[in-house]
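For reference, the chain that follows is the form predicted on its own, supplied as structure tokens.
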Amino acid sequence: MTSTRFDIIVIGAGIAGLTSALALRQAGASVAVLDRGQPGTEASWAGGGILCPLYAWRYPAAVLAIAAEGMRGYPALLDSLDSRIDPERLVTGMRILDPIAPGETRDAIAATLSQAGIRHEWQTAENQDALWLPEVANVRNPRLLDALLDTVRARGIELFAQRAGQEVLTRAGRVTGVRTPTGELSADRVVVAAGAWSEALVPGMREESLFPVRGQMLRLEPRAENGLDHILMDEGVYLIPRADGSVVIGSTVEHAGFDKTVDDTAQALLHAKACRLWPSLAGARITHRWAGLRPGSVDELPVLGEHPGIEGLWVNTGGFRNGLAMAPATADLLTALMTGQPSTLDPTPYRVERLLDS
């Protein structure tokens, strides 16, 4: 029988919510996860699955630090899953054909990557510098989410699909639970991990501090003869080989509100660029086209920590394009903060209060 009282309720069943729920359950808490729709089918499902920030040296240092920690945590996370589903983590490496933008230098890029512990090599292709990152891996997002959902169920975490967290309930400055369309659930603590929908659930959040950013993708049929065996990137477009020989192509960056419409023009541009980058893809059939809404933040940093004015209200969101790569590290950091344990990461840059009305 389903309980209506938990130690912790996590709002959102994407990569941030599911990994957080598992880490908190491992720490001994009773945990429930709510999702406004079908768990594991929003931004975490829709992304390309690259476990490394794209053009990593261009992000704030605090983004790269937590993403690099997350990347290193993936083998252990995948080994811990209670599921027969293989997330298909492939260490393919990533070749970036346009690594140096105006104002950037090879030495500065190399120093940033070295500090983050990301192996890299400079190559020359057609008289221009290319950057090879040999240890970059990718996962097949839908399979990863399904494996995480299997594990959540196996660990005794209550999962409520099609049950939105409408409001975090409080009394005398502390959390008491969550209001949902079918009634209230009680909890001592609540974690908002609702991705692009998080802002409305955090009292005092400045308008448009968190927002959706649409990304469109497409997938080409499996063809062993395409020859692509590594992630290839140029001018913001990436090609990702999958274990079955299919290739995933992405991605746009569009501020279109909560609209997940797939646009023919944008899709055609992505496809044309991919075929220029790897001409053997030109004859491959497009099998899927889709769009997702990434959770962006106004300062590009994730939001992770306790609300300064509401005891027991925690937040883990705002990963934008790097939420998947960050997930093992954000879950571990959140759990360390909630249980009073030490962490190797400095939580200061991610604090909730930086985005609240003063």
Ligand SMILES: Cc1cc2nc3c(=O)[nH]c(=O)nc-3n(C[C@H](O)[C@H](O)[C@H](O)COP(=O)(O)OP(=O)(O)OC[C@H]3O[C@@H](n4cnc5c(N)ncnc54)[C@H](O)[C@@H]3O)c2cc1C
Second form
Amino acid sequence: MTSTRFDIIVIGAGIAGLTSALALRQAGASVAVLDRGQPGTEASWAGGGILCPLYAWRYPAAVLAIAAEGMRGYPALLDSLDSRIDPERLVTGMRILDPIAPGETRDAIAATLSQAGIRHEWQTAENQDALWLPEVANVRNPRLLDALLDTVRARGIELFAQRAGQEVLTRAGRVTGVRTPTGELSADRVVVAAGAWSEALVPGMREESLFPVRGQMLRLEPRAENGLDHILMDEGVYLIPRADGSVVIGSTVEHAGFDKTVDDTAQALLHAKACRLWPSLAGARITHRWAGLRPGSVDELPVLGEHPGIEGLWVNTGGFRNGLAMAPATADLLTALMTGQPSTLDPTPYRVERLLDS
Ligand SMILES: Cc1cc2nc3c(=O)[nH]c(=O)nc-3n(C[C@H](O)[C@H](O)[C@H](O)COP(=O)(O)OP(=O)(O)OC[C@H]3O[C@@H](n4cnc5c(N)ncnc54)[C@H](O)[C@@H]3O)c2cc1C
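Now show me the form predicted together with this ligand; what you just gave was the form predicted on its own.
Then the entire complex follows, led off by the chain already shown.
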């Protein structure tokens, strides 16, 4: 058995784990990151990369607060990267064609967005209200992950691919390390950032507090005729223009366990809706189809904080549909809490204890 010692071990190399590792390293800790598979290839790879919650005003205030903080944090996060890979953050704006659901009003939506600092304008055409969010950006998230991985390596963070964290080890109520298939790694503190797989690593978590939510997506070939220059959204389907002229279409929201199968019916519905929304896409070839597992939580809030019964066990997960947008803010909040620094956000709503067996 090998035993290697770190200040902090992060379990999971998705956006949550990688941004947390970088922020903790920046704060002076020696950090290792473990991934049971290939780093950066799960939900964070599969997502659309829109840096704003969809129908943002429908989320609990604590989700919107941390997502809005994350959106504002992106330029600084991207500037800090040590990589030749460009994550292609594009500020395209987002147009929502069906913003007002039954029971909602323009004023209430506008007030919620203003409070979160999200600029917005109403556009009325053919007696229908559309909402324009001019500052919304998207990133090419697979590239962002590659750039984060380059940066992690450049900053002296130890990255263990294909090495699962099987159990967080404790002695007398304190973390001592992580058990892996090839030996134990020692650390005073562990951060569980294992996305949809996190529940099993946090002792005392109520069953099904954290779970996977499948999302299917597809991508259309880059063509000048696509002509889409902003994110367009209607009835839950969104179209995202990428820098190379390709268009990403998403997404389903399915409770299907840990199954990442892509199904033809759901894909055909997404594609048909996209072509109705933006007819010039109809001739574009579908180049990719995929599915990913969002880390859902039972109250839709992120889970971020220290385990109340195990000193040194920290959690950063539950990004659900907004984990990419939130990442700079969740990493900063986690680091502030772990280093005893003041945080801009109130951490109370995200505490781990709300999901533990009483
Ligand atoms: C289809 C789809 C569209 C989305 N669109 C958007 C969007 O437009 N904007 C947005 O903000 N968010 C979006 N999301 C949500 C976002 O992608 C997720 O919330 C976010 O990526 C979660 O990041 P994570 O690091 O928590 O999880 P993941 O990226 O899943 O990373 C978790 C990592 O932990 C590893 N792991 C698991 N168990 C272990 C273990 N025992 N030991 C070691 N490693 C382990 C996994 O291998 C994985 O690499 C979307 C998600 C999907 C699926």
